[in-house]
Amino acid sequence: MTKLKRRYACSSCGSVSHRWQGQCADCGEWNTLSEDVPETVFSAKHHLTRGGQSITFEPLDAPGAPLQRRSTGLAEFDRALGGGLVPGSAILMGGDPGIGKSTLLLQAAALVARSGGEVIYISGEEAAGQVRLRAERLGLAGAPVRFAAATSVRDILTTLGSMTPPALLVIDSIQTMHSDQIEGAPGTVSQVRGCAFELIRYAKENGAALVLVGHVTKDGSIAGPRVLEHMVDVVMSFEGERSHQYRILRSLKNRFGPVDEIGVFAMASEGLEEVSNPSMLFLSGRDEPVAGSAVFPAMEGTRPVLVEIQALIVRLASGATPRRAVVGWDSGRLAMLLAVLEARCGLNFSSAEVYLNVAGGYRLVDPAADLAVAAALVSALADKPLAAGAVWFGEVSLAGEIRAVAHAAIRQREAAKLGFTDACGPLDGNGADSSGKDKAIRYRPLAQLPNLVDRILAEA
């Protein structure tokens, strides 16, 4: 005889507990456990070794038609996807509220529809009139997009089953979808997991590209069970500061292309505009050399992007507690770099406030930014501007060594395109420079962090 057991799922990490408690035992978050679908326990005579259907196995080299990607009409969107939409793929897009997710998807949906593809856009958050007003503001009111405001997954799948499968299906958002076969309110772990599974299964069986919009938590991760990110083929994050016009579409997972690819957009009154040369965007406004400013050639997937790193050092009176403020970089990495500069180079930051900023609202995760940050800090401490035509890249170890990083030649070529004449970076393992033999820019290798300090003070 079957017996129902209660269980509780964590909305932060998705772990399951058979009793309620205030703190999740796995992730440590408080007040995140909520009652999940009752679990059915079968007796020992019910086995999964019989009663099912036989499946067919195929060799890995079985012939088949190659998947043809479909362009979204936005080159930056296609770049982040790895080349365009793959039929039957499931894409999860997250981002802060108001960052522009719905605007971007509406623009992409309109372009796909105008190119001849059937597009279905379903909104669970906005009424038809609200979406229509946005479409008119963006100049997309005449696009042949089929729109509906609905939240019932049963109604959506029943309607889709009676028509030709679309090329693109947008669900905005998955947290508002509801299935009458699952207990719980929309947005709960069980509802999000169950609704996503049914929608993904429809996309896989019918060859439709599915885009699910996901809400994010206060720490920026996608809300709901973690298994949702495993179910989809592509996970994308739409990032940016509301005070800046720039938006970055970043690929965090991609089964059909490289990860960490980015697409750069600028928010305008007519919607999101593509930025084909993001380096020019993030370096705009640099007129005269100032102390504490260094240019770093970052790598985002296969794309080099030049950004400006700004540092400010303020001396304090004795006894005051210095402050460390970081925007766009890891604060723990800054603390480590300050310690290395003090221990290996004899510089004194303990009695000064340190402020570090990555211009343009950009966020750096590339470890090669260590050398550029160190150059900006030393320049600000000495109050001496760096050379105007130089870029800096390299990883700094705790011993003060400047270590080699990947894609040195690509970084230098991008800098040379924008008129930079010098690149300062690490030596390779044999002591030779890692310039990639690019004659368009002069490469000046550095072995130790004290060499960086000597060069900045000598050239200032």
Ligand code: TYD
The other form holds:
Amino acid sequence: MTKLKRRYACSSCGSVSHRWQGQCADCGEWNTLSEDVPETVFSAKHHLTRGGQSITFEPLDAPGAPLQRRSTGLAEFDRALGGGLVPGSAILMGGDPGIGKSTLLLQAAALVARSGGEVIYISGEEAAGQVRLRAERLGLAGAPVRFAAATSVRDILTTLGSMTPPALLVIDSIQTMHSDQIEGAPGTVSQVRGCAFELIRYAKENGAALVLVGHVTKDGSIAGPRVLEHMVDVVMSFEGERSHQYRILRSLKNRFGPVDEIGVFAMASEGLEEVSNPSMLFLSGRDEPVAGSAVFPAMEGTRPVLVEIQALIVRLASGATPRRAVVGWDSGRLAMLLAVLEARCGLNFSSAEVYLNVAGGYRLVDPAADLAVAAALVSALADKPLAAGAVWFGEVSLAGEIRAVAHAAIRQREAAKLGFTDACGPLDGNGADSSGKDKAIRYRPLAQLPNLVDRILAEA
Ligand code: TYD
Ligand code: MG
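I would like to compare: after the form predicted on its own, may I see the structure of the form predicted together with this ligand?
Every component of the complex follows; first up is the chain already shown.
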């Protein structure tokens, strides 16, 4: 028998080391290593080549039951899930504290229960009284949700074992659960992994859709241990700025559907309201054009969303190192775009502070945002507002070319619908329908970044 060696796992990235260290050698996080219990100890004497049961193979086209999804009662939630809850699947829901995860799940739980599904909601974070108060506020107190405040996975699974399996089981949150089989405090890697494993097994065996709420670490990755992301079928993140009303539900991994659809909600005093037409949300609605602001028709899955990008450039007199601050976009991408503008267009940002902000707390992931960001930067630098009624889209290459992007036609159609009159994009991006069905939008192609600079400087 091999001697059991102590080992330590990082609660941030899940990597294992055999020595305790203050800093994880893999991800560089501090104070994340804690003792971990290995599940198996390999020994040369125990080959796995005999002694097991034989498994049966099945054809892939076996006439099984079709995937029966169940609606969460919230169309935006269903959309982000790729069409609703799949029985027997495990969903990990991450998001910053206070963003509205518990609210969203309580609403979904109540709606599923009202539509006749058995729902169990276990909270390890809030007492029954607190949840009851919230349910009352949401007008959902009458829904037949079975609620319990519990943290012991043994208690939970023992209770569930003597009941008909629920359609939906919510565990809020996985970091508060603990198993008496595993050493360590709740929230440690081995506890989180062990508890999730048992709960997921229950869900799979009993056809229950399981939602695990997970906390988010400082760097924004879900639920400390990355291991959880591999164990579940769907990873979702609930995003937004707490100071803004809008919340976006994004799926980052989905074994049963696409990952590019988002659900959009607005946090109101009666809970989360669905926003089924989000295309106007992230525009500031100003009448007067200001320098440094550009409108970008973004795509979220199959839906266009118009987003305002704001840039501010402050010239520094002294030789101090200028700041670059970005909210809602990738800072590496901004650095690249600034470098291309300097190298290909002769603009000088090196002695200026650059601030970039995406309005409404929205986080841009669409690569077609480059041209709109460049337009906002050039407009801010020249202190010249962009032409009113224009939208900008296209990817910028290191050579300064403006490259074609997907869904050019949908982007233009949506902009036209909202009253925009000009679309500036790549050379071959004009896919707008000219049959007269849509309101006309003038397409103004741009080949290179210098053309963009010329156009902005030439216009009023
Ligand atoms: P919560 O669902 O508790 O967040 P999480 O579970 O992600 O930590 O949401 C808490 C926030 O939502 C809180 O700051 C108050 C706000 N809120 C509303 O604005 N309206 C409501 O109806 C509810 C229930 C919460
Ligand atoms: Mg909560």
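Remember, predicted model here, so these are calculated numbers, not experimental data. Residue numbers count along the first chain shown, from 1. The term rigid core refers to the most C-alpha atoms you can superpose between the two forms while keeping them within 1.5 Å.
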C-alpha of V354 off by 2 Å or more between the two forms on rigid core: yes
Aligning on the core only, does the CA of D422 end up 2 angstroms or more away between the two forms? yes
Please say whether, between the two forms, the C-alpha of R201 moves by 2 Å or more once the core is aligned. no
Once you lay the two forms on top of each other by their rigid core, how far has the C-alpha of G319 moved between the two forms, in Å? 4.1
